[in-house]
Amino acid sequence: MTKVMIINGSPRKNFNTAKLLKEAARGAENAGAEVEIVHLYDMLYKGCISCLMCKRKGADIKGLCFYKDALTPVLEKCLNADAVILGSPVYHSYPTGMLRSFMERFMFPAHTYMVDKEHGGLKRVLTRTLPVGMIMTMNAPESHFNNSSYRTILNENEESLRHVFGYAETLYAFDTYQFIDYAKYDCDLFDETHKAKVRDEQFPKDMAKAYDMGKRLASLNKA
């Protein structure tokens, strides 16, 4: 049976990101794909500790990190998936540290520094591909994402996957709500309004393509 790994980088279990990542698991498993969902603020782990052992000559470790901690068994089932989704809210123009933690020690082991004489490039470790999607939510609206250093920056996290397992997209959710009651909190920055018209307006449409993208990811290995 398919297996799909996903992967949430938000230390909400039930807001935007989560609630996106869900609607992708429901879509792969509606594909036919076994789906397990991972809670990062669940987890105590490091980041790439720059053992290089991965590096290593004659290591061997088949792209799994060779740092062993709470990490290492999710490591080694994204490794083993035929599909992994990643998910995070957006934190002054970067997944959250726990994602890119995850990210590290998930690209890292499988990218290498040799080069792929026969193809151009560098050789890669896993010699198959390996779909990847990102879901990244911010509160941000989408101006300010294509004015701004934010395409740019989280366009590199698509980028750096898809060159280490041969495939990856991104569903980018803009203008999030973020608060359960804006009456609680200092933010005069945002009108609550027009936020909750795009929750109620947008949201669903970005849910709808969270569901697309965990059918086709689960569907992509099939082929």
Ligand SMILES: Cc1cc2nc3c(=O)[nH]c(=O)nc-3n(C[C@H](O)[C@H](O)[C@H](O)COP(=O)(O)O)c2cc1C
Contents of the next structure:
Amino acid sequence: MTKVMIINGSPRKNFNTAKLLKEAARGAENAGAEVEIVHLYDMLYKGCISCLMCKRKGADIKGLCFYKDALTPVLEKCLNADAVILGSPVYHSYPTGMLRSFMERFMFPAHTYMVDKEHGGLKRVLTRTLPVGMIMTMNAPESHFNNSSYRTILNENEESLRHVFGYAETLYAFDTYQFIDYAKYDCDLFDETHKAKVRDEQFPKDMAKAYDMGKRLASLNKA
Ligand SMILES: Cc1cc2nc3c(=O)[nH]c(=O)nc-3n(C[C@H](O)[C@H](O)[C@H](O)COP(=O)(O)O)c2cc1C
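Please give the corresponding structure for the form predicted in complex with the named molecule, as opposed to the form predicted alone shown earlier.
Starting with the chain above, the whole complex follows.
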């Protein structure tokens, strides 16, 4: 059975990122996949500790991080899955620290320092393509994303994932609704009426795109 792993890198389990991830899960399930959702903030783990054991001669770890902690079974399931979907809010222009730490452990052992003399580029650890989707949510409107460093920084995550796993795509959800009740917070940078409009009109479209991503990625390796 097709297996899709969904990784929530938001501390909130029922807000923007998690809602989109759950829609992606629904899409994958409707494509016949078995889905598991993991909330990274429930777990205690480290980012890459630079032990470099994954680069040791003769290390036969098949892309699984050598360092063992609570993340190990999740990394193992991701490597064996048919698709993986990562989600995170943008925190100070980057994915959250928890997702970054996850990505270091997920990507570095599957990334080699060995030149592929036959085909060019670097040799790959995974011989098959592992499709990876990213869902990123942010306060910033699309215009800010396009005209700031956000686009470059965040697209770089997709590039790295594509390089290591063979296929990556990203869904960006802009201008998200952040507070449950804006009236209770010091916040005149954002207009609640505008945010509510985006939540009611644009966010459902983002949910539909998340559903499609789940469905598409779950089917990619079947085609
Ligand atoms: C610590 C922190 C840092 C943030 N930094 C940014 C930022 O740099 N750019 C941005 O557009 N939004 C930023 N935000 C807003 C979140 O990215 C946005 O509200 C997101 O949709 C929250 O996702 P969630 O609802 O899944 O928690 C930040 C929020 C927090 C809590």
